[in-house]
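So this first bit is one chain, no partners, the form predicted on its own, shown in structure tokens.
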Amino acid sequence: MAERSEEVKLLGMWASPFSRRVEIALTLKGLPYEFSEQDIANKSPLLLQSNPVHKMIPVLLHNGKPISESLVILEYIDDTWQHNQILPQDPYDKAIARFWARFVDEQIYVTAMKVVGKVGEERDAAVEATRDLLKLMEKELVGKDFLGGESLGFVDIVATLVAFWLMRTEEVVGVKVVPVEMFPEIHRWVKNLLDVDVIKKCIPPEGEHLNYIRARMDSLKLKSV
């Protein structure tokens, strides 16, 4: 359990879904923290010192001690500040939540990145592969308001990557990866997310975010519309 007087600082980047998920967790806990915007093209000495292995955001600094990788950070936050629990308390339910969180990051995100990075037939194949993975998420949402059940939880926070990165990226790419007629449960879930004040507060503004995605794709010489 954390003590009352402490320093919490997040090294992040405003458009990063991995950084934003940490902001959601901190806000859900009602924790005051300092946000330090990082330039991922010109990494700060503090970031390099705090995460010498991956040299990536996000990094949480708690009383000067660095914790890296967003999934690890989310669990650290939940273990340290035990009010407003994010993870289920039942060991089985917790294991399942961890499984789906890793599925989002290691399967959906990795595959969806190919939609952004490819063109033509390769992009079409990446779209189909991403949809195949999303169908599993769609099935998991049947009969639930959230992936965590009746309220926002760990997997929902992780899967905001789908709602507010992938589903915005498709507007820029010009390919509907998550059409409502194919994924009605995911679209219903996104609407439920937008009814949560913490989510509305912590997601990046859509117009500004879309402009960033377009500029990022242009800088990487990727094809957008």
Contents of the next structure:
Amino acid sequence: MAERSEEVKLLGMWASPFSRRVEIALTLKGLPYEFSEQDIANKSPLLLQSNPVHKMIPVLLHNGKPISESLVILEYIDDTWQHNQILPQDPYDKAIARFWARFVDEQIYVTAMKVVGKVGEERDAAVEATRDLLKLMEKELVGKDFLGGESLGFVDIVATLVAFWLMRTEEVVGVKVVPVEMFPEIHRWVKNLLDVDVIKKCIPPEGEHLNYIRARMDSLKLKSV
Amino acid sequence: MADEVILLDYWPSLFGVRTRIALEEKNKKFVYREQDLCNKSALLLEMNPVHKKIPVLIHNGKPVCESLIQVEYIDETWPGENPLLPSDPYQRAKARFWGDFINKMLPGLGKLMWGTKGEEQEEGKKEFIEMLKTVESELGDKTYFGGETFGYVDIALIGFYGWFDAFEKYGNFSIEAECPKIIAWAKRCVKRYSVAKSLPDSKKITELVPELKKKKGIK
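Following the display of the form predicted on its own, present the structure of the form predicted together with the partner chain.
What follows is the whole complex; the chain from before opens it.
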């Protein structure tokens, strides 16, 4: 039987949580891939051609065929390479995992963006709203090492957005959105994540990342610390 | 043990329709429980504590929330009849992509239907039409979004069809004029038993809109 040549290419951005989560998944599966850093301000013909609808990263190209939207990409990776499963096998557990993944992206992320983007009272309100959402995540972690249970799973990969983007933004914005006294389980979970080699390997280096966030806020004329 | 399937829903919901259609496609008997969204039941609050929204699918006492997640759950739990998602991973990814895109049409529709200023409504209408045209070009000349088989993307979109009359009335436009292939596709879908049984009456929805606007505090 002829060996199928697998060409896996990721159009991504080093500082994007959506791009990094795909890298985590590919690395967990031990899949070699070519990473192509994209300039969002100056979109490449390949990006525009591969994701004509949204024109956004990340886009996974598997043997030339494009898949867009990070959650769709994660499921594609799990469907295509079935070792080291990211999603649970049981349909009910899968439904719960999908629910929490959407919660992170559609609720936590959207609300947390306002913490960065707003000032004064509006920012305070955004902090409160983000904390209310995070309290639900906090509850989910009680008695568990990871959101996926005993080991890293789909929701943990998606929620790296909270661990390494939202929580890093705190330093730049000068607001403790996720204080350890209020969220001990989340802080414990972040420590667990940092013990996982794949995570350590795949998250953006902290120093450079903080500088990047500061620079972005400056360019958007937002005050940073 | 017999399967107990309960659906907490609200009859005009374009989300709830998706779940109803999926259950019908699988020939799954379920108990439909109409919810009063102004006076949410203890069961609804218990089963969807995070969002407190319908639809909620309760299977043997365990709740599944979010309509497209419910459709996948239904497909995975009762795989035998009428598969709703393709078996090929790439085709599945495409289906999920378009399901997600269809959900992204909602903010525009929100502005169109519930916007308080004419400008906002116009903006919403433009957004909706543009996105529907994108969906239409994905459909192309196919019978259904997946080709010859009715499935996930069709289910994701057909729920909106019950609201088309309302969109047209309040937006003052013709969806058929803008997206004729979508209307032709919808008419094909409505011939399916699962859709005909599940889709709410367009007229009743349009008649409900003033009441809904009042409840939302819009003139």
